[in-house]
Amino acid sequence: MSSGRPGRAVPRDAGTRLRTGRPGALWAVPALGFFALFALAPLAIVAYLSFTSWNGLGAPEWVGWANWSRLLSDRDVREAAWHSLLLTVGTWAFQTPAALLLGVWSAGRGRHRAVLSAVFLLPLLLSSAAVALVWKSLLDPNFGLVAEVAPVLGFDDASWFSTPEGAFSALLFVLGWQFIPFHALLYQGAARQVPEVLHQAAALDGAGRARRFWSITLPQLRNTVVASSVLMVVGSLTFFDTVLILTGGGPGTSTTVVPLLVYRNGFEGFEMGYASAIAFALVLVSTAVSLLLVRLTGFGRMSATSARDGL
């Protein structure tokens, strides 16, 4: 029957299609499992204890908006906040950049670019722990090799830690010498992709190579910008462990963050309730941060351009 109507003929690869198509929606379950189970499970736990009094030990009592109340006109966490703020708009300014140039530069062709690239990429395989510990002993004021270099450049004092101007500037080095690497290969491999007809058609026009930068890579890689933006802005939201062990949140409480105001009320202070509250809100924050960031940059339109781009 089929022979008489050819309008509904099989296509000679159908088969093929149906054996190599998209997956259905069971494959996602176990990546759904362990979503469920180790992001939405402690989120649900965190949101009902910021509504109760615990000290870590025995039952949660039910104190309703009382935790909520108190973060709304604490100073420390007003004070955290601000902080966390100055952290994040630092750490995109000093990274964004850097990140760009370098991860440009590595993307041209030759030999050394690609081994000064894989020197460059060595912070990624190490622990945020193991990098603060290392800079620490490094820019330790009596000890380290800054105590060593210091006088040789002209400083008569390099206690680095012992102002806050001194301990900001050192957070946003150390967080940079470790993430700056991730978001240059970003940028390498986005730069990779843009077409190299275009720099040579605007080098036939007499375009020197920072005319084709302005003019042809930066606007090739917006949606990479934004893309390492957004990671960059929330990633900021929630540095802990690197500002615990670099400065303590010092000198004073001059470099305390938000996270490290919430381990403090949580494993210092025993107040389990009081601190899931601050944790929560910072959870909503970053969230609301990351629409606005996608909202405001148009980075959900990223599908209909991916293509040119070759994200």
Given for the second form:
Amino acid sequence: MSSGRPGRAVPRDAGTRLRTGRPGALWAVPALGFFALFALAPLAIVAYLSFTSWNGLGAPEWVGWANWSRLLSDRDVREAAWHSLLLTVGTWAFQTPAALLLGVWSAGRGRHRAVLSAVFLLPLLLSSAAVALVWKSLLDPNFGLVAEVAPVLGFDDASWFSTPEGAFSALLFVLGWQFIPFHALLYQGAARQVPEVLHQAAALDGAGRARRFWSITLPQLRNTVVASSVLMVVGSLTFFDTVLILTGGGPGTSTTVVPLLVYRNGFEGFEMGYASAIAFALVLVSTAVSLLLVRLTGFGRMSATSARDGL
Amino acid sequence: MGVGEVLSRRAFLGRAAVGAFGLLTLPACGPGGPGHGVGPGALDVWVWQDAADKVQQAAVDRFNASGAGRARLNRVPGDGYEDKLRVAIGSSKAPDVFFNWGGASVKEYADAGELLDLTPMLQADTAFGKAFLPSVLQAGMVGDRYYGIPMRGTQPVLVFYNKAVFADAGVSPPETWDDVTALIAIFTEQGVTPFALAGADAWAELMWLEYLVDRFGGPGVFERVKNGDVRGWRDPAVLRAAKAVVDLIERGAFGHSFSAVGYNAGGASALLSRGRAAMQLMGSWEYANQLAADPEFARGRLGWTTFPTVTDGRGDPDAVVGNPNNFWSVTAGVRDPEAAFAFLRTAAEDAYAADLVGQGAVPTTTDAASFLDRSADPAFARFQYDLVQRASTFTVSWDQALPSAQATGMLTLIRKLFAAQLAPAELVEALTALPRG
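If the structure you just shared is the form predicted on its own, then what does the corresponding form predicted in complex with its partner chain look like?
Next comes the full complex, and the chain you just saw is listed first.
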């Protein structure tokens, strides 16, 4: 992100850093230590395991590229990758507009907004497993709340999970319920950073509420949209617990995403080596996707001064 | 995110166990957790958590009171039991004694040297070995060595039905496949799901194929696969069974939403007991679960019968599929082998057998017949006992008999068959191509 990219923000930023005497590299050591211990070391082990055959007992046996060539020709992997892609795109398309509107709305003043915002943020406090279990029982086609409500609404029965589309929609909904508050919080914070004078100036020019949203708020939130999108996309690629509990990858394998496939191969089939290969492939893809997103959107050039750049 | 996927699974399992199951069952400890008031030397005993585990709890209580040693029962939730076990045994958190499905299910542990060979113990104490039916004790063997002690009742898979629903419809339980299709038409007409099916659990779907293949082609078909010859899947009986399953689904035998119904949470059994479904194909443990959830239903309206006969089937109509029993195995790193042996002996005690029959189970001890009249339901106990006595073969659940990689692949394919993602012919091809692991 650094080389040959002209921009006045870079040198000015560097100068600021020197003058304000920010902490040196030493301060990053604890974080780096944790990162190495809990991220890099396991990653290295997974990379090693992907070249072995191991059933979880005894010593792994080196098998070279066997797992990787199997992965390339495995239809289950291709199918799961497609499901992960669908889930990622669906998550982004559903959560971004919802979180954006909710965040901007809750950024406004007023007691009712503050109270409702607090309520909206509640799902943030709950664990994924608890959220998934609660929704699974609410959406249970036989004994859940929807089973009572569906006939009233004119549905024959509430068999949401019996079609791929239904199961996918249920996943998108529950994941949205859980994660929209977090992204809304990002947007709320960002929307409050938008200088009030911009809105006042636009209002003087006769811009209505909608026009101000499109022409002032949204452009000012650009960096937040990118940040939130990167988190969403990379997060979606690794969804596991909600899928396992809510649909178990079903009906059939129609909501089996890559992490769930890893789990099934690793912890049900006990093919730890092959599961590691799939997991490592997922790491590579996730990293590539997030780097690509950062490049394409110019997120890397984002600086703390961007809000002022708008002035 | 996305970093260290596999290793973080272990963390996830722990979190899920605490977060999800801990919420629902506060008294239960996570696997491998510290003992409560039993002391650090206590045997860590893992059992599959269900309604029948109070028998094992009573055995642990008696054992602790006897002074022969100390043990603590760890009731591990059934979802993910096997992966928790694998991770624990592969690490330093191995239980001392654990519940399993016998020989094939612990073969990988035995091969890896993780299990204690019980053969010397059984040779030293011949009376103990003779307490069990030889055929069932053998089901706990790997090769020519004993690794398991039978610790629950025998578990044939049966057709359970709701007597009230049958009485309302004025029909009787199916005896032949024609009866099955006729009943499906009658019940779907009345808005009752003919068969409750825990379709979220592929092993529940698997039971249909196990029985149909056995009825169409006899026990030799799966025996061949089990012995390592995957061409056994190409036997016409497998294709015919898969087609019969598809036919059942298309007739609406399982309703529309079976893929969201689980067994361990009691979903399928509740459908049966509340009359939303007429029948359920399930292992005999269904009785204990119904007895715990709805005693009045279990005692009054729960009926049972054998799997129906089929036309032109080569299999014996008396053959059964299921689990001969569950077993205790002891890990190689057991803290106190003598205490573990003393604990295993509780499985042969009269009090233990009496507790088992109290749950509607039929113990596989040689003197089980004398206990049957004390059963929670003597008629059910007698029915099971006679069924297993009469059976020419008792085919072990396929997912327990095959190596885990092959079993997992098979279960995935069966999920797909039931979700109409695979045609019967494609199922046969895909089964043949599964890795042996």
